[in-house]
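The form predicted together with its partner chain is given below as one chain in structure tokens.
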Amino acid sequence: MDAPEEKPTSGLPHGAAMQRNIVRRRRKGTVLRSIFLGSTLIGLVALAVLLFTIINDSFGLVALDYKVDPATLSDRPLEELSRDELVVILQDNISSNAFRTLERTTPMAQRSEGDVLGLVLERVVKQSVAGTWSLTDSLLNRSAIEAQVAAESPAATLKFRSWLSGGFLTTPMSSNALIAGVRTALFGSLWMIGITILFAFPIGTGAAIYLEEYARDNRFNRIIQTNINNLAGVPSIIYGMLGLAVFVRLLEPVTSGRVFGVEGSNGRTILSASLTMMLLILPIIIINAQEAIRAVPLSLRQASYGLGATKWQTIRHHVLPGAMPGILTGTILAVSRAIGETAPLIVVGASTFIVSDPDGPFSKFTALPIQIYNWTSRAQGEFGNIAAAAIMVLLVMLLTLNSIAVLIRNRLSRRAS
């Protein structure tokens, strides 16, 4: 071995130069650290602004204009009247023909108070919106808004309104933003999700069990696995097109319910939407369930086999119970994805306007995100407000689901430790 050589003339800084060098590098480090932190914070700020925008639009002042002043109809505010008093007002102020038509669709005696109030406002008072303001505007610039309303539409009254309200949840869709609600859409979403879970959970779990417990490592099974990973990245609108061609058109006799004796609908039903959503979330469920099954220790399986259990008995009694919290969590996450999905439903053919609650898998349907989409794309003041309110409803649903997922996960980790 050669003896260590003399150093070459060194290009490395020494002494004071080294000090300066380090100061400079430290400064650069601090600057970039702030940039990295900033990137992280921008994400958080965006989330905050997003939520703020939605809350800000869900409440605020609204200027209401009337054809007929409610004060001339009754000496008390309309909201305080009983149903029968409202029916009288309605009967007195619209043509008897129109009244009879209403009576024929649903007898007055069967209608709710809110329903009749809506009719009075719509048919008699002929309420319209002269302007709406966001929450912050309403709180900070109230006097300016009052002045503006007084100047532009002197007849209008200014009221503070919570667009998100109990009534909003329980009234069906309407073309009048003031009395429109998300009831129909909410039921549509719930029906659709329920049926989606019914199919997706067993099939997804089954596929995961197959891949983890039965599939040998051969070409065929590797292709299945790769394929599932690929499917997870296919844009959701493509699933919509698949659903349109297969479930809505090809399988129309089944999805419209004709083979089950249900008449009068085409393939654009809750069932078609659910099956489409099932295909969309299956890859997510499978991948999560596989992970959960893989996490069950091998020793547990060996212990079971050692006692003479068959393969399925081992899975049924040892693997599945151990993996279930993980599988459930994954399913819930997949379902929250499905609840918010809009594009495939548009393609499959969600109805844009229905007022009757869906009553089964073969109903025409709409869903919460579709409702939001319709209202958002109208882009006029009050429709923006009810879109925001509907978004609040959607987000609360998602929050609830995710909290359940977190609870399950925590229980799992508590049991494990």
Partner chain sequence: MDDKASAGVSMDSRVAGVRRETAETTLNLRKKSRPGENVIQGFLLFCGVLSMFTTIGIVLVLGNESLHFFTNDNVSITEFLTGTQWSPQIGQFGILPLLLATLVTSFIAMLVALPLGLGAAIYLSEYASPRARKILKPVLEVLAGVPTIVYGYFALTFMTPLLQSIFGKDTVNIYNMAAAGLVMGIMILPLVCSMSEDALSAVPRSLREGAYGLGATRLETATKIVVPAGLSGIIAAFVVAISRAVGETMIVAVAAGAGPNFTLNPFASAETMTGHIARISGGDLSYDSIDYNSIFAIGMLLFLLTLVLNMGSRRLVRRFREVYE
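Next block, the form predicted on its own, ref. the form predicted together with its partner chain:
What comes next is one chain alone, with no partners or other molecules.
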């Protein structure tokens, strides 16, 4: 006869019941692991599709029509000519009034070689696009594309073009996609992000220090904490409306630079956009900084107090070094959001077409997200190509800024340990 099953002496599973419980838990763990792995794979596939789409539109064949053959202007390709040689070609092939107008706008001596080349292509060669093709079509269906161009545009020249190039980075915006660049938008984004970090990082860190180390647990401080948590989820367009009301209109003498002696500007400046973005990312920085400060062990504070340090000395020499890696992580996330925002900038007054580079916080400006939005709304296919190239520039700028922040964070982590 089988021995009778022992009865459990506690409420925990025992014998066969314990085995069934273990099998059930392992099955549940396998299912959850499969779900998590599937979610990761879906995210990676979506990212790969996004990158492939951008790269696919940034390179490819383009059919170009020329009203004036570039070979008749010089015995060398126009891209190899110096600025002075390009100025001579421009002066010889446009009217004197048109040349004087260009000279009054920006003297030729102050223009870059890429700017002058763009003027030659736009005013003299007058090149236009007969058609564009993606990278995959250019590689897989080149013969069909050549036959199509020969039948529909026999005078057109078929070239493989990289829409992302050095000239694309150093050329200002233009209504002609062939000579348009992102220089002005790139400088605008860098100015805006730099000023945003300059204001947001110390204010956000200081607010987190106060709320975690100094603020008492009373009703007023609980209301502040609740509102900070809620502000992190407010749509960005609301911050744009706030920036329009406060920074562009109410504080126009300051944001336009008039109180500092700057004339000819209004409140729709880089400073207004930066302050608006500061409000947008402050809740994120504060919340992440609070979590980082809260994660510093209490024993470090107690040891510091035991040695006679004051509260600020403890925060300065022990709490902040230990929390700084987490604070920088939150700042990276916040800046990544600010770089890609478009709605607040549109409300604040970012220009959709501007060719002059910003030279200070009181300048009119545009930004890369605004530029990309403007180009993707155009009907011509070539503007979609340069929009894809601008997205690559934006991604590289974002990764570069994040990499710098990560390096600083890792160095501080090693120093704190």
